[in-house]
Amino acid sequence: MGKADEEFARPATPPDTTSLKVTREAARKCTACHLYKHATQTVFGEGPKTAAMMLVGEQPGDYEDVAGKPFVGPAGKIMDRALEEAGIDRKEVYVTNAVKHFKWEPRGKRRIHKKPNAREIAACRPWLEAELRLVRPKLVVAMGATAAQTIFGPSFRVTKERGKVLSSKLAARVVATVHPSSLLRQPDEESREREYKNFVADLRVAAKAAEKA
């Protein structure tokens, strides 16, 4: 990806509609930043329009890019297990990402995740705003720094604020936590187990707050 590609970004323009389906179809054709050129497809959010809770991650990974669905890879499997332990039915939540196209770099035959930059996040933000407007969840779970900073701003730190019920301009109730992919990167089994339990605890906080909302 060249420098010109990196600089090519403008805010997306979602349609003025009350239909999640129409918005999803419009997102399939999004060219607001260069990421669409290198991704298989747009990976829009998925879940009921009546969902009380919305989970927001960073961006689709390799599995999601191929399938066209959010959180179906290894991180998604961890998230599903944690949701179940926290008493949350994935079928009843809306799951999406701050960025809708897979950003990657080649490493041999593999496509390795590359963190989206501020321009790409800003270009894609209107799609997340549209999802929030249409679904109107009672609570949002921001998973990882990219999602949390999209919602709260660049100075937000998940490590300091995780597991708390907070408020932002985009959503009245937000709980920030780690991205489930971070659990896969833990150095040993003990660390993985500890961080997984903390992740489940954050989701339980979110579940209780959504019930009270």
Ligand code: URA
Contents of the next structure:
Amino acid sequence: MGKADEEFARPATPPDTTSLKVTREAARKCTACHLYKHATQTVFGEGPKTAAMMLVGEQPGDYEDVAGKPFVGPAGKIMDRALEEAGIDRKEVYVTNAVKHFKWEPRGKRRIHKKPNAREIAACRPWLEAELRLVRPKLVVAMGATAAQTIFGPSFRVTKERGKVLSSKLAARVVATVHPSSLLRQPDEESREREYKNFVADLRVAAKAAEKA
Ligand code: URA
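Can you give me the structure for the form predicted in complex with the named molecule, which would complement the form predicted alone we have just seen?
Starting with the chain above, the whole complex follows.
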């Protein structure tokens, strides 16, 4: 198989339906880019169709790829704790990712997360658009640069714009924040604690804005 085939990508084509279930089923068979070839399964979003808030991450990790559910690994655990602290019930929010297949490279026996590129993100974007169209959340939380740039464009900077209620073509109200996995990568306890508190503060802004909307 040549490199061109390996990196094949075209926009996904979600079905024309009002059913989230039908859309999720269709996404299971997505071959719009090459990532499906090495992932266990599509990890579609999860949560009630009536959710007022949608959280968007980057892509499923190792745990999510195996479980078929978003944010169930270490990043999900810290996200769950922060959500609770911000007064947000995870069962009531819709959680998804910008890219729905796990992109990885082998390192020994481990599968190491590899950042999705612009073509893979663009290929997957119609699925996120479909989720937004069907769930119609009052507020979207974009966690990390991949999610935020998918929503706002490539020049968006999370460090500059985090914690504000913004508007984009994809969603009327969006709060951008860091990705929860960045909290796990902090070099020491003090910065981990500080970044965690900032993350919770951004989620509180989101919770308030979702109530108002
Ligand atoms: N990181 C993400 O961006 N999404 C997940 O579902 C898990 C880890």
